[in-house]
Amino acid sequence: MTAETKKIAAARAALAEVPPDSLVGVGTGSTANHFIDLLAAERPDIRQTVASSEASAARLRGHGIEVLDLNAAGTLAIYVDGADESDKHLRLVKGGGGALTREKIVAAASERFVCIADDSKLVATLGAFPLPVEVIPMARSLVGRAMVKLGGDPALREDVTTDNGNLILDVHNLHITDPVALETEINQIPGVVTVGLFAARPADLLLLAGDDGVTRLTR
């Protein structure tokens, strides 16, 4: 299967995890886009969602699916989103699509987090994919220096402003052996909005699509 076919397979597998008539949190990115399209085509009982980005909200509304504000929605039954990397403990690196802060918020507001990905995303140790860090603009250099002290090589993501009006630093060359500790440490740096490590609250289920079908990994 091609990488795109695998993404579609993982997205379709996630449909079976969505409870009937539930309020669904929806992520951001290419795999999440497949989930949105399949949700619209194959789950007519799902008519209300919460989106983790303006782009996903627009795609959902384009299908005629209502998008609620999280403050009005309360706790969600399920959140479905992709990942840039996952380890076997379902700790993730996310944020390649620039929506890491809202993704983390919606994941925290959900009873269950289902991650959908192709099998290339499963790694032994996180860090080969540059770690996104959303920062308040005036703190860009301050946070960048802190990333260097942690052993990383930060680069500003050019011409990108998040839905929250902030910047993203992509931190290269990290070998993340303790994702929970690193998530906590980076989140404590003044000016950091959030880091794209989803380790303190990892996924509950990883649907990993490969040539032989979709594998289910749980914590």
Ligand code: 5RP
Second form
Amino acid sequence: MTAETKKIAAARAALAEVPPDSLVGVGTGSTANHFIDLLAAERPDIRQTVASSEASAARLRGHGIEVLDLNAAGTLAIYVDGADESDKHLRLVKGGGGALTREKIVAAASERFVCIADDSKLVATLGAFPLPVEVIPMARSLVGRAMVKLGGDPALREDVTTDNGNLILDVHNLHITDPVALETEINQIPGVVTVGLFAARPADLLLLAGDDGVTRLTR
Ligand code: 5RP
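Next up, the form predicted together with ribulose-5-phosphate. The previous block was the form predicted on its own.
Entire complex below, previous chain first.
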């Protein structure tokens, strides 16, 4: 089974987690795109969503699904999104698609966070995937130096401006043994908008697709 087929299987499994007639938070990336397409095709009861990126909002609207401003939406029943890495405690690295800030906001506004991924994303220790950090442009060098002090090797993501008008540093070579502590520490650096560690608020359910089907992992 290819990674793409597994992503589709995980996205399809998430449809069953979406309560009838609910307001759904929708993530960003190739796995989330499969979820959007399946939602449009197979869940006609879902007519309103909140999106974690302009790209996902455009895809949803392309299917005729309404996308609300989060400020008008209140608490969402469920948020469905992919990840770049997950450990067995459902602590995630996210932001490979650059949408980490809005993803963290929509996840925080949701009662339940369902993560969908192929089985290559499950890791023993987070950090092999470079950790994305969204930064205010004038703080790029300051935050980069702070990342070096933490043992990382930051690289500016070339030619990328986030939906919020900021930059992304991808921090290589971090071996993340205490994700909650590192998330807290990086969040406190002036100029950091969001770190792509989702550990203080991990996923509630991971639907992990492999060759033998979709496995449900909970905390
Ligand atoms: C975007 C993300 C994505 O969820 C993450 O990059 C996974 O992407 P994909 O589903 O394409 O593998 O965090 O910011």
